[in-house]
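The chain below stands alone and is given in structure tokens; this is the form predicted on its own.
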Amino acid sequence: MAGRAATLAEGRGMDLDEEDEELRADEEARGQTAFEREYEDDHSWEELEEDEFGNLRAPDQAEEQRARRRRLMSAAASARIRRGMVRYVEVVLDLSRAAALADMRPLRAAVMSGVLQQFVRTFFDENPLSQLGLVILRNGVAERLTELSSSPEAHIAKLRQNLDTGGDASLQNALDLCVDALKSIPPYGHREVLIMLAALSTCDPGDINASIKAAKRQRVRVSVVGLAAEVYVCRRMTEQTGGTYTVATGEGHLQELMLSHAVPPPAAPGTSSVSLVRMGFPCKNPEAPGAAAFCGEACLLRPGGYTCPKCKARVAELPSLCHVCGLSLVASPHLARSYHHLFPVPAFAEVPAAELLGVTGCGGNQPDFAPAFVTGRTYCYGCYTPLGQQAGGAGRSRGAASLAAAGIVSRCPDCRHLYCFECDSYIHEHLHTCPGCECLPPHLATATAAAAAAAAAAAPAVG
């Protein structure tokens, strides 16, 4: 008996202990906030590894890679949608009380900033024939900080000058300047606005529900870049204007949001009627002090400018409206360079690292003159990196692994060269141009060209 009562009470105390330590486990975790107990039994940093240069990065590279691959691809599957090549853009940066916050390192309102002067220099790489103006949320009310104007490095001077915050948001001041601003923007030109929200609430001076309904009737659209929740009124906005709401969940999140909107957005049905556009290319005035002249709306005297065609004026840059007859004053190389929103490079298709066992060169029409390192072995027609390494007798498995391992491989549609991932990626977003299809021989280069042209003229018209 006095045996059997010593293991219970032996049983009891353990039982003791382990409710003590539940207790003290739900202790813990009604300290834990959310998030921490939803990554509680998270140690994803113990996967990560480490570069040739010191570098952190995931361990698996190509999943990185693909995810990189998905912006890319979609403005090559977008290809026959109807855009606005011609963008007056007025983007409203939040810098109230909530700018001030430090979630993201050092402040929001200096995360903000980085990301929209980059923003502002990507936007006029990839539309150069389009204005931009500032605009910032402040105490309540909304600001000018720069006119509408094709020259990046004042945008960027000036909002450099301007980062104070406090005080609370408004939606609707900051809606009804660049709606007034916007309104007499040519029949030609899409007119949109972009807001870089960081508060939680607006407070408005009246019904912002007009201001929205103002915008609609103009034809602007409305998109909005959140950094914290999503507000109801920024959803109703751009859902009546053909905007896009999103939201940041971090700094990285938030530059690649903001650069999906330097590429022109889809034009909606019945923007615009007008299909040919009156455009003047002006002469460049000499840069002497002698050839000094007053330029501009303000009269400024300088040298350089360029001349208008229609009434002689003088402007300081290029592309801008002629302040005396309101002639659109562009260069040749603009135009140049607004030619491949229209017709952008294919999206290359991605190539099972089994498949590059059986191949050698860089595929397709092989080039007179290649590099001693990579003979015999598979590389990328853009650089001659090899594409892993040919595994010489080691069996079909190990080499498999080790072509995997290199990264993404893809292959131009058209001239069926491979790529590797950097260069593809160099290729749609800088080159707008496949090297491969360029350096084809006529005789390929026309039956490519031919096919192409039939397959475009058999799929259907979007937009």
Contents of the next structure:
Amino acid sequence: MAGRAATLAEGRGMDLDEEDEELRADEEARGQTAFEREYEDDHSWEELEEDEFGNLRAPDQAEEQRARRRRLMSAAASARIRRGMVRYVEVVLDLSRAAALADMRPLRAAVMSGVLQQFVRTFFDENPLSQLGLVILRNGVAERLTELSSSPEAHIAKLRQNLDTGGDASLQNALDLCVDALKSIPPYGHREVLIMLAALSTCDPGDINASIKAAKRQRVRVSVVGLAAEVYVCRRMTEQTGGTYTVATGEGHLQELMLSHAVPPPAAPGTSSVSLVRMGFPCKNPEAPGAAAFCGEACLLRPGGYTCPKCKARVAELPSLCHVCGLSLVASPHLARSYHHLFPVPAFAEVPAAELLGVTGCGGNQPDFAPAFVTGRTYCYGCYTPLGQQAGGAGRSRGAASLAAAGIVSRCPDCRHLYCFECDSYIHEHLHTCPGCECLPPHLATATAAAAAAAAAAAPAVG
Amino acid sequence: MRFQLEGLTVYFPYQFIYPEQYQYMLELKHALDAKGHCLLEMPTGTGKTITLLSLITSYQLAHPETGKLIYCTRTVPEMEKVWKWQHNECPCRAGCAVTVWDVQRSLVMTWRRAHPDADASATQNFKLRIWPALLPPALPLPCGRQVLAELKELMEYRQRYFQDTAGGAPKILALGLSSRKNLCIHPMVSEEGTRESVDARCMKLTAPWVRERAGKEPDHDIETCAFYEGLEGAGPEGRLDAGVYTLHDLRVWGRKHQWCPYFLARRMIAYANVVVYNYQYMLDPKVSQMVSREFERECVVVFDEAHNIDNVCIEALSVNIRSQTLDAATRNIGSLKREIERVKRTDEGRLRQEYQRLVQGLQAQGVLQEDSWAGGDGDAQQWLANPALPEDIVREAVPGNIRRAEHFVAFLQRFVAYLRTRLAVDQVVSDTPTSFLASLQQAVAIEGKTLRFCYDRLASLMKTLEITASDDFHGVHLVADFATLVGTYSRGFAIITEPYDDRLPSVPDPIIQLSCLDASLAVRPVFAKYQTVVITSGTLSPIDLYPRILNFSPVCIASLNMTLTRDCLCPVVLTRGGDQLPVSTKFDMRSDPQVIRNYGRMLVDLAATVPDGVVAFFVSYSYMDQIVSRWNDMGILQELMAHKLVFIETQDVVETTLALDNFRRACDCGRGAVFFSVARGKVAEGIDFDRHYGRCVVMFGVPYQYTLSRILRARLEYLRETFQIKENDYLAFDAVRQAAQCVGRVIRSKADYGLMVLADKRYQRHDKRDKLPAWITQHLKDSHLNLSTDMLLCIARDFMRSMAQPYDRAAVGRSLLSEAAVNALDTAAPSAEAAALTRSIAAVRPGRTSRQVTRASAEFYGPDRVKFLGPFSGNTPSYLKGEYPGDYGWDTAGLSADPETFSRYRELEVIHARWAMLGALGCVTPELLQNSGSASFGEAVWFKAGAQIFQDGGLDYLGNPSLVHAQSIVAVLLSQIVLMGLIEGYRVSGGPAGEVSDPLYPGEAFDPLGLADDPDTFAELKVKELKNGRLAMVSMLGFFIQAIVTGDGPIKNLDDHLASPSTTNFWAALTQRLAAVKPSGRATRQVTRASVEWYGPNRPQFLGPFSGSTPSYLKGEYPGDYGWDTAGLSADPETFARYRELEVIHARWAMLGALGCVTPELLQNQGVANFGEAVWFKAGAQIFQDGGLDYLGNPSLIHAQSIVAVLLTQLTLMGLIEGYRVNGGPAGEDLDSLYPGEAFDPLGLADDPDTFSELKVKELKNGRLAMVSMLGFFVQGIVTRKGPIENLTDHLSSPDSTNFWAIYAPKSAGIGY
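Starting from the form predicted on its own, produce the coordinates for the form predicted together with the partner chain.
Let's see the whole complex now, leading with the same chain.
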């Protein structure tokens, strides 16, 4: 499954399959099917408001959307910050006694595991060149679950098998184990430890301060996501190593906090100079049964896979390290997928409603090719949804107008096109390129390209 | 920042200021301006110290006539928290903390014994490691730095504002003063361990005779102190430059100049602007006499952390004597004797000289009065000071019988022997000083007067004998202290002799306690001497008790709150354990295993929920021992250890220090720990558990003092007799301030957060809760007042999570004020301030504010008042003179002709008007609020609201179950009646406010708003009241009619009416309603079979044959269904059932009521019976007659004297019936609640189902009629003031003139004015 996921040539059918899979995984992550899901936590009906005429009104989404945009923009605003593109992350999952509490349904451990699985997928989605390893805290010791590797499915499969809880948590053991494993990482790689901590205390064999110092010496960035409360030692550990410390208030928040770690963190100042990294782009082997060969470290006889360009060894999946010569093997889409962190889409500016009234079309400085049904109105450049009050029309019922008005409108600062909130977030979260800017006429596009080139010069080179 | 505070320029060393700091400065300034004392409470962590310093130094700058700032702190470490960073460098070891030093020494000794082979550096390492644990951790936060350090910063900051001025910044001299122990730099002397030994060593080197001898015989090699000599040698040159000197700075200065820092500081305090020292230096007469005597009257004295100031005062004047003390005293007397013998042999002249001095009187000679520094010689003897207060020291000669040294020693011997006999008791003896002196006189013939001089005489003797080893003579000093105090004070002291400690009755340990009972004694000279005394602390609540126990009158009392950017303080009251049983440390409950288990379970759960440090306070050591050993047996302790390590405070200082050290380390390394401590223990007073050291503090129980203690009992008695403070008040005050002190340990700055658990059900009560400081109660939510363990855990979990979220530390604007904002405040303040000032002045002086002639007197009273027909009203009756409010000169009925009747009518009118106003308000308000969405009442329409009580779960007020929650209509009506009855009863019969005042307009004591102060305004108000009341009565009538006709609330009706005035008005509604009633009247004639006629689809409908559109849900299966329901009230079957029920029940009561209204009048008219007053609405008023109400005019029948009782009875009866009906009773619960039938039907009405169903219809019809009749009776009663029968007869006799309109029209015309 994982191998196939990497072969992007397979096309659309594959993608659908993948989506289904993800949906199912989502459900599973919550450990229940749709009808079992708990609705008590998201009292959506309470958000309904009644206006002075007794009409039900959907809650004002603008504020919520603004909050989400702020998050997006904060990522975009830090565009010029150098980021660690090749990350080596040890994720520590706390399965001590405290993980067996049921203040998150059904159990903290199940919730954490679900969030972690989602994190693993997102992580590789965002950082295809990076590696990740899993460590579990249980009974006072730190167990290595998976070694640092690039295969999400392997991690998830292992994770699913290990959900027993018990005993104390020992941060020091975890830290020692992780720092030990991260010691040998090449200097261009970013060393990170991410701890999901349910426990409120740590039972250590020795002085944890020494371990923290060691971690700092090894330039390991330790971040903690807590489940219950702020623990002083975590605060100190994260402050000293330059990581972040956050505490989740609920399941949704936990997920949000974990996923925020999927985006590459800013590189610590003076950690590594710009250096060239040797990488191989292997060829894909034919899938025919006749082409079977011994593949990978385990020497499985199977067709397909990739051939290392340096030593001609066969590896089963990408990205990975060649098990013979140790070359990093990637496919070009992986590089491309990492690219957007370096050149994020600029933050769109929100357009106030008053300004919107005077505008028709989608803004921008390009002749409109809008379909007939939207001409004469303001519409989103991305999805042709009518925007703002005008769309509702003066004569239409109030309810419809207020529904259409829900949501904020934003404008790309480069191409001046208008986007609805949905398109805005889609562009920033998934597309990572502004369609308006892409379609700019050539004489305008050059200016944008020049800016991009300048930005590229500032980024670490990837060879 | 620099800003103006009411004209005073204040320099404040930070960019922003908290609003409460600003307020604090304001209060302080008022006190300084008024030259009075003040009492200020402001929570810890708000920068109290810097606020104080900043304002007072600024004030000194602006008003040079202001004296010193004398800042008294509790402990020396408090004085210089900065030392912690310095102690590594400071070569003089910076032994600033007195007790801490001893502790460290013994710790090091223990460690050395354990590590005999350790070298010096290892020892040093150990010292450094243990050292920080001995003191409260100093924070790297601005608020943690204390007094002198903060002052230093302030002065440096102030510099920048004076760069342009010619002379530079004004210089001040500020210094801290401490004992020799902390200041000595002599290489040998400072090595001594205890304070006493340092004092004695110092004395040996610096005593005048030693120096004299050393000067005389330079070759004898008599040791003196080089530093002291250096200072003496420097003469007037030996002084400090202006600046701020901490103890450390003083030592550095002293070492630099080779001067003794202690004596230098003593010399310089006379010139200092700011002096920082311990409480004792101000309060203890022994010390204050020599240190603080010369301070000028204009000084400002600040007692910081003064919540226990009364205890400090008492300790300063109390002496305890044990048998060991007496042994030591005997030895001392022996050596004194030997010394006298020796001196007699060698130098008898000295003794004779002393005798001569004594003959002339000690004080007159000024020998014992320590001269100021410049005098030189007196200094060394300053450790001998009189324990009595300065003004109590007698200024006469020492009595003859102790003038000679031998005699005095013999006298002391006798006294010690007597004390020995007193100690040999086998039961507790309690004495007053007077009785003690009497028995002393009797037993050994010692007089009180002689005792009074004991101390001075001893001091003189020691000086004459040139004894320097003062620490060896501690015993005899104590005895002399005791003697002097007993001899001086006859009031405010108690002498209690106990043969053993109550807690250890088997160990004989006799003790004589001379205990001061009156805290005001010690503090009185301070209040008397200094212009402004500021008492301040984080926990002074209840703040009004301090002026009483300290016996002074402050000009400012303020309790300030803390402004927080987030709710970082979460006080909760735990009243129940996990099993819902109450928890408490009350004496009868504290050893209950269930309570102990609940406490334990709670602690275990909290330990699993709260990160890092948790502190648990217990009420006493013995209780802690007991509960911890029980927890151990129950296995709770083991469970607790799984989550956190456990440390326990013991009475041993060394053990406790080690425990604290390890506790902190456990918190630091993430293991987490629980510290068990005791309220009133050392830890509770001095150690902070801020930040992660204390995320949660649990106060187990209410820390009452050990109430069996004799001293406490004596003190309580004294307080009751002298200050009229009730025992319980004082005990609760003391307990709660201790509890507040304990829980306050957890938060020391605004960036900190902590959970405070008050685990006792008694904290829920008002007498405890209200005594907590305002900054705690402010955060004590109502929903957190009655928690069980599991609820507590939910709260704790949420709190910990929310506090872990990142927050904006400096929310400028909301909780911080910038310089501009403060200055803006000040310019805005004067007007508000002036208003407040005038208000308070007006409150103080009850003089009438001069309002000129008011409109009211001219306009509404007297012959020229407004009349009902305006200028055309020619024929005002002669008896209406306009002397009562609301008199418009109209009385065609002649009701007011009889003065007696008139007064009763007036009264009835006013009272009805008042109740009607309240009622009308109550009818309209909920609906208005509901409509505007500001509150949810469930059902806001007034006549429907009551029905909510029949819901499952009863009625929640404002929809909030934690507010008044009513489940029983009976209870609600009862309480209503009781309240109304109380008010009426109080009004009619008078109450504590005085019986002579007018029952209608009591005024005087009954008038908190001061409405009646000005007679003119009052008169106008009366008219207004009556006018509004009349309007309200009419409104209420209107509401009744509206409700019956339209079935909606008044506001709804108004809205409807405004929306469509033509269709929604009274007549439209009434015709609709009447149309509904009419056909029923017509149809009754043709009765055959009820089942056909009144039920089913063919029943008569409200429009007869024309009613085409009967709603589908009205199927005719219930009685009284005429197929009419335009409002759709019956659409919902459940609602319909409830409406049906309500209608039937109301109909039944209305029928009874109507019968009751009519019957007496009929009977009276027929002459069948005499009711006194038969008209229904007047009958009730008879109860207000003298002698009350007789039923049927016959006193032997029911005789009611109290309206309350009558209404209560009525309510009870109605309630019983209703309750029986609704809930079922012995007759069976399965019956229909409306038509029970069966066992409930003695007449057999329900036997035939057809008849029964017909009866149901009849009942409902009659009921509806009765309801309308009752409405009619109400209207009639109000309009005509006659009974229904009389109205009927009147109407029948003259139908044209006596009808509704004829009567109502003129009346309403009258009201309209």
